[in-house]
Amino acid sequence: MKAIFQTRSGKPDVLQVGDLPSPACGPKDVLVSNLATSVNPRDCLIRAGRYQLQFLVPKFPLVLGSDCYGRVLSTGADVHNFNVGDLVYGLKNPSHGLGTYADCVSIAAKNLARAPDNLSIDQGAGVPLCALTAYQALVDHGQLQQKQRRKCQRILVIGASGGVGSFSVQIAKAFGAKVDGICSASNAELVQSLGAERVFDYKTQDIKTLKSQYDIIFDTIGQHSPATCRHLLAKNAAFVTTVPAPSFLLKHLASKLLPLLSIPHIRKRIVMVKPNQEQLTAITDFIQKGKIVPMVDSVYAMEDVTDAHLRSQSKRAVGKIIIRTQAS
C-alpha cells in the first residue's frame, strides 16, 4: 500500500511517503479502500511524541491517522453488515493502531458505518473523529437531549469555527438548542450560518465579560476551565474540554461521584472520543438530512503531507483538513 509514515518523532519534516506491506484483515475487520483521510491536532502531537496518551501509539514505522473514508475491499470471516462496494467511513485511535494516512485500511467492522451519500470525499474523509468528539461531547457528557422532550438548552461553544466546533454548532442546533459560539471575527458569519445565534470575537471581547447563562460550554481548544467560566454556567450545568490535562482528570472523576451524594454542582468532563456505531449512524442521519454540512479547509496530496501539518499547527483551519490518499 502507499503510506505517509514516519520512523522517528520530530517535526513535519519526518512524515514520509512510500510504500508498506497492506495490512492484514482479521475476522471482525474490515479492509476499505482508503479515498481521503484528515488531519487532526493529535496527528501532530504524536507526530512530535508529545500526545498525552503516547503509550497507546503504535511503534515505528508508524502511519498516523483516525479517519477513513472508502469502500469495502473486503470482510473478515465474522462480518456480515457490510459487503464489497459498500462505501463507509470509520474512526481509529491510537489504541486501534491509526494507520489511515494509507490507500488502505483494516479497521474493526464497529468501528465503521455507511457513509451518507450526499457528502463529497473531501467532506465524508473529516467527519468521523470530529463529529463524534462533538456528540459525545454534548450527548453524553453535556446531556444535551432533544428540544421536545425537555426545555431548549443553552449551548456555548469556544472554538467554534474549527474541526470538533463546527461539528459541535450544528450538532446543538440539530437537537433543537440554542447555540452561541466564540471564534475571531473573520469567521463570525459562518459560525452564525451553521446555527449559531450570536458569536463573540475571542480577540475583542474578554469571556469574562459575558453575561449569558448556559447548560452547557464545550471548549474544542482547552483554552479556559470551569473557573473562568463560572459566571456562565447554569445551574447543574457542563462544562467538557478536548483536553485531558492532569489536574483536570481529577475534577473530571470527582465530578462523577458528586452525583453519588446528591450534592449540587457543576459537571467537569474530558471527552476522549471513541468509535461509536451507533452515534456515527446518527450523524449520517443528520448529514443525509441536511442538518449537518461537514466544513472543509482545505485539501493536501499524500506528498504534501508536511503542509497540511503546518496548517493544522497554524490553527487557523476552518473546518477540516483533507489529505487525498488516492488520485481523484
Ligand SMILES: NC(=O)c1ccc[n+]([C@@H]2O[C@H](COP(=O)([O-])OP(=O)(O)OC[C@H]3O[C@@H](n4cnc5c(N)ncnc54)[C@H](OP(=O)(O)O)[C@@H]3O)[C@@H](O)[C@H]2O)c1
The other form holds:
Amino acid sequence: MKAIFQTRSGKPDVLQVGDLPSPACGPKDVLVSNLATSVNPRDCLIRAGRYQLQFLVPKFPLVLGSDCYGRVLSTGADVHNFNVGDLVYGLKNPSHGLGTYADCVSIAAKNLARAPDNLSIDQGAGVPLCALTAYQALVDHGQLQQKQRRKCQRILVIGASGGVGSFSVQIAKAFGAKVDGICSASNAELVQSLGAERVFDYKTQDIKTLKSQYDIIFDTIGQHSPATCRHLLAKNAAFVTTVPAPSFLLKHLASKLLPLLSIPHIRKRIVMVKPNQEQLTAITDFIQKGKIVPMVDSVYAMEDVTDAHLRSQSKRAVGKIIIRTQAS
Ligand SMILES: NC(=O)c1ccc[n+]([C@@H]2O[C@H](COP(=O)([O-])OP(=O)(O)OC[C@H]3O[C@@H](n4cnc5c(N)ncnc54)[C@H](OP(=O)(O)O)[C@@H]3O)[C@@H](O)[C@H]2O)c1
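With the form predicted alone already on screen, would you show the form predicted together with the named molecule?
All chains and molecules follow, beginning with the one already shown.
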C-alpha cells in the first residue's frame, strides 16, 4: 500500500511517503480502500513523540492517522454487516493501531459505520474523530437531550470554529439546544451560519464579563476551567473539556480526594474520544438530513503532508484539514 510513515520522532519533515506492506484483515476486521484521512492535533504530538499516551502508539515504521473514509475491499470471516463496495467511515485510536494515513486501512467492523452519501470525499474524511468527540462530550458527559417542548438546553462552545468546535455547534443545534460560541472575530459569521445565536470574540471580550447561564460549557481547546466559567454555569450544569488545563487537572484530582473542594452542583468532565458505531450512525443520520455539514479547512496530497501538519500546528484551522490518500 502507499502510506505516509515515519521511522523516528521529530518535526513534520520526518514524514515520508512510500510503499509498505498492506495491513492484515482479521476475522472481525474490514479492509477499506481509503480515499482520504484528516489531520488531528494529536497526530502532530504523536509524530513529535510528545503525546501523553505515547506508550499506546505502535512501533516504527509508524503510520499516523485516526480517520478513515472509503469503500470496503474485503471483510473478515466474522463480519456480516458490511459488503464489498460499501461506503464507510470510522475511527482508529492509538490503541487500535492508527494507520489511516494510507490508501488501505484495516479496521474493526465495530468501529465503522456506513458513510452518508451526500458528502464530498473531503467532508466525509473529517467526520469520525471530531464529530464523535463532540457527540460524546455533549451527549455522554454533558447530558444533552433532544429538545422537549419548552425545555431548551443552553450550550456554550469554546473554540467553536475548529474541528471539534464546528461539529459541536451543529450537534447541539441538531438536538434543539440554544448555542453560543467563542472564537476570533474573523470566524464569527461562519460560526453563526453553523447555528450559534451569539458569538463572542475571545480577543476583545473577557469570558469573566459574559453574563449568560449555560447547562453545558464545552471547552474544545482547553483554554478555561470550571473556576473561570463558574459564573456562567447554571445549577447542575456540566463543564466538559478536551484538553484539561494543568490547573483544572490539579483541582479535579484534589476534588476527588477532598469532595469539599469541588464546586457544588457542577459536573466536571474530560472527554476521551472512543469509536462508537451507534453514535457514528446517529451522526450520519444528522448529516443525511442536512443538520450537520462538515467544514473543510484545506486539502493536501500525501506528498504535502508536511504542510498539512504545519497548518494544524498553526491552530488556525477552520474545520478539518484533509489528506487525500488516493489520486482522484
Ligand atoms: N480528548 C479527546 O478525546 C480529544 C478529541 C479531539 C480533539 N482533542 C483536542 O482538542 C483540541 C481541539 O481539537 P480540534 O481538532 O478542534 O483543533 P483545531 O481544529 O486545530 O482547532 C483550531 C481552532 O482553534 C481555535 N482557537 C485557537 N485558539 C483559541 C482560543 N484562545 N479561543 C478560542 N478558539 C481558539 C481557532 O479559532 P480562531 O482562529 O477563531 O481563534 C481554530 O478554529 C486539540 O488540542 C485536540 O488535541 C481531544
